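Only one chain is given next, in structure tokens, and it is the form predicted alone.
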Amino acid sequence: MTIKIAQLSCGTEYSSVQPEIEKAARSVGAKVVYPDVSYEDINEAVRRFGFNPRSPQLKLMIARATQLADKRYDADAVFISTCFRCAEAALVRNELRRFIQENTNLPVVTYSFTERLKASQLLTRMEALVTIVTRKELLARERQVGITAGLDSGSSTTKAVVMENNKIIGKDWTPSGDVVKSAETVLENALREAGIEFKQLEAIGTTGYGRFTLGKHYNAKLVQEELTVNSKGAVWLADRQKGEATILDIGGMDNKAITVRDGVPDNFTMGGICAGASGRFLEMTAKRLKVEIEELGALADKGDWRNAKMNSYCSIFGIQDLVTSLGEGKSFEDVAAAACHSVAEQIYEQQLQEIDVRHPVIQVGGTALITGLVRAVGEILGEQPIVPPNAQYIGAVGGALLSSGMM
């Protein structure tokens, strides 16, 4: 069965972007398709949509979305993409995403591209769409059975979790280095804490940047991208597997905002234009303030971001703001609070605008342990997010949970 991903886009064929999109889809066994429309369809769709953009391609996007909403074209998932430089396209992209979700049950991913887009940048997103379509029953499972392990090979840290009959019995993490050696270290320590031997494991699930390498090394039952795995781990840890929620995962290199319904993702956005909106910027801030990253949150809790306003849209300019604020005599507490607020603000502007935030919001990942960042997110959203126990282990928990369904 070939998964059909309907592409709604503007400008991709005028550069090298379109071949990269199709290459990414093919690499996960999917095919990019384009809903058929007539000239009359376009005029009617634009009238119905209530907005008449100047770009003919944006009008075509609207017409293709209408074909999907009216069930006149068959597809399994939707990929909506426009150039990040175009404000009109950004408006249409977001409204079409909402229109598709209101009128279909198709999983959707949105993406703003640059002229240098590569297939590797889209792989996780395409893989997630295929996973949602082909493994919906697996993603909906609520319990882990037997003895399984999950390995999350992330950009900053590598995590391992051992579970037995829906309980975490062992866990460990270490800064990421050599992919295999890091994983062997944390898995050995997690097994030791659990009091079991490697041979007793019935299945292993791997995720993260090193998932393919670890999947081959351990002959893993599950090798899966982090969008679906992390969302599964998050709702399990937060005990929110029924109903709706939004998962917010601010990572070391990229960020993920995912909406879920009964544990299954249906819309997600991933990444950011610059590391200024990621945990990496907070690491740089902690280093400049000469504190450990674990201490940054408590420092920020004592400060007021309004006293040292900062813009971390770009990590370089963000550090310039940081240095300037310190040079003006601002306190470390205020600067730490400003850094956390800046990251939260950029997450809201860059990613939470790409989804319709559902409640509750579950904040996870290692940065969820930075209390100043959690507080800043809550201030911007108007409600404090849920930070479940073991929030930094979502990927490993998701891997252990889902791999038990493949035994």
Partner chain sequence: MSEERETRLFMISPDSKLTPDQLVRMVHAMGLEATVKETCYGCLVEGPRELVRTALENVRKDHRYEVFSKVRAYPSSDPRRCRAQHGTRPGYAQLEAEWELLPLIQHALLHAEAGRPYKEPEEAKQFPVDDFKKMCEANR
Second form
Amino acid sequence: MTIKIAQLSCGTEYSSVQPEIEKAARSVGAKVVYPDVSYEDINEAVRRFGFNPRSPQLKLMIARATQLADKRYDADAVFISTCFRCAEAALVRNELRRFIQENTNLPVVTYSFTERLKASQLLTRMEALVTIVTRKELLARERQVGITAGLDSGSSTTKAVVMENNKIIGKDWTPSGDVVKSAETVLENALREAGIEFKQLEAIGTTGYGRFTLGKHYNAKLVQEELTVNSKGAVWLADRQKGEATILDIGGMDNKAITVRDGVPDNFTMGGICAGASGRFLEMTAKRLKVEIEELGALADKGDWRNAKMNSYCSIFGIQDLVTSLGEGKSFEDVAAAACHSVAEQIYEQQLQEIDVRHPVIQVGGTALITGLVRAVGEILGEQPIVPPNAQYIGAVGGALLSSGMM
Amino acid sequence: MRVFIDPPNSMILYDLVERFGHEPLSSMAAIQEMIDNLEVDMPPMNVTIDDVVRGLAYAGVEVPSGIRGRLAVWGPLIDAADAAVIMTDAPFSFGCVGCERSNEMIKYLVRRKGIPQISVGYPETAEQAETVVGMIKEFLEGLA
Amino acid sequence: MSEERETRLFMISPDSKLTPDQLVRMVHAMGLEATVKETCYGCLVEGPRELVRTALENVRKDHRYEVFSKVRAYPSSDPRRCRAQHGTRPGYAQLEAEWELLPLIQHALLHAEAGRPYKEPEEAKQFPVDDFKKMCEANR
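Show the form predicted in complex with its partner chain, please, because up to now only the form predicted alone has appeared in this conversation.
Below, the chain from earlier opens the complete complex, with every other chain and molecule after it.
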């Protein structure tokens, strides 16, 4: 079955990125389609939508979205994309995303591109769109059964979890090095803790950047992108399988914000302009402050970000700010708090503007263990996020949980 | 003479320029050059990253890529033009002329070049259409 | 290739009695080595540039004010712009909109080629703010 992804976009063909979009879609078994519209449809749709952009291609996007909302065109998912730095398009992109979500059940992903966009950057997003469409039943799974393992091969750390009958019985993590060797180490340790032999495992699920390599190495039953897997792991760990929630995962290299309804993801954003908005920046901060990353959160808890100016839009400039603050004699506590605040601020400005935040917010991933960061996110959102136990194992738990549905 | 038309994909302007004895410079011809290039496989239009970079000749790097890519296609047409016919406020400007910022820039580039040009409004009535066609005819017949 | 191939659309004004079928037969009857494809608005003619232009000249001899034309970038049935592959191409709405304007252009062309004068365009003037003020004050 070929999944039809309706593309609503402006500028892709003239930015040399259209072939990349189609390549990414093809590689996950999907096809890009454009809803049919007539000239009269465009005028009518713009009148009805109520936002009249000057650029005709944006009007066309509105008309195409209306066709989907009115179920006059059949598609399985929606990809909304416009040029990075175009203000008019950014407004339309976000409002159309909201419009589609209010009027259809289609999963949507939005993306603003430059001419440097490559298919690989879209792969995880496209894969997640396809997973949401094709694996609805699997994603609805709430309980883990049998004995299964999940492996999360992330950009910073590799995690393994062994589960039996809906309980975590073994777990381990290590900084990512060689994809296979790191995974072998953590899986071995998790199995040892669980008192289980490798051959007793009934299924393995892999996720994260190294998922394909590990999937092949272990002949995994489930090889799936981290957006859907992590969201399942998060709602399982937080025991929020029913109702709505927003999963916030500030990763080592990129960030994810995923909204879920009854445990099934329906919208997500992924990215970050620069490592400045990711866990990597906090690692750099800890290194400069000569503390372990595990200590950074507690240090930040004692400080006040208002006392040290920091802007981590770019990790290089962010570190410059940090050095300047330390040079001015600011306390380590205030600088640590400012670094956490800066990352949280960027998550708010970049990620959370592209989805409608649903409550509660569940903060997960290794960075959720940095208490100062969780506090900063809470301050900015006006609501303290829930941090479930084992928050750093979401991907591995999601892998173990979902793979048990494929035995 | 080579006459640039704006909107550059307008059938009506293309037809009128040709009808009154000149060579229209249109986006269709520019795109044909690109898509007939068998050495490039970037469907649907064969616009490559090199083209978008070439667009820097017309707009800086802070300008969205879609505008630079468009200007890379149309800029050379304006460079080659001896005259221009521009229709303002045309409600039809879809497809390759979908970005209003690029469209504004094209009008400006024509003006900056200083070639003979005529700007007519989009006709809503028979009388306005007579004016538009009459003015374009006179302009084109007056080109040496 | 570009020097050789020309794909040209011939669009019939909605005010004309000519049908796409009649237009296609007319082009076929010219015996040119060009392919002709009937469309909802008229036809697409594709072949060596000289032949396609000959077809245009011949059509204009009989239907000067009813048939309009422009070149098209993509060859006929090019999969890169095929409706069956992706849905309508972005320029389709443009063609529809221009088609709706053709009766006015057709009429205006007849008018212009008959040597009749046209009315100079009037600049739309905004209502002077002083007059507006007076109007508001008068109704106080």
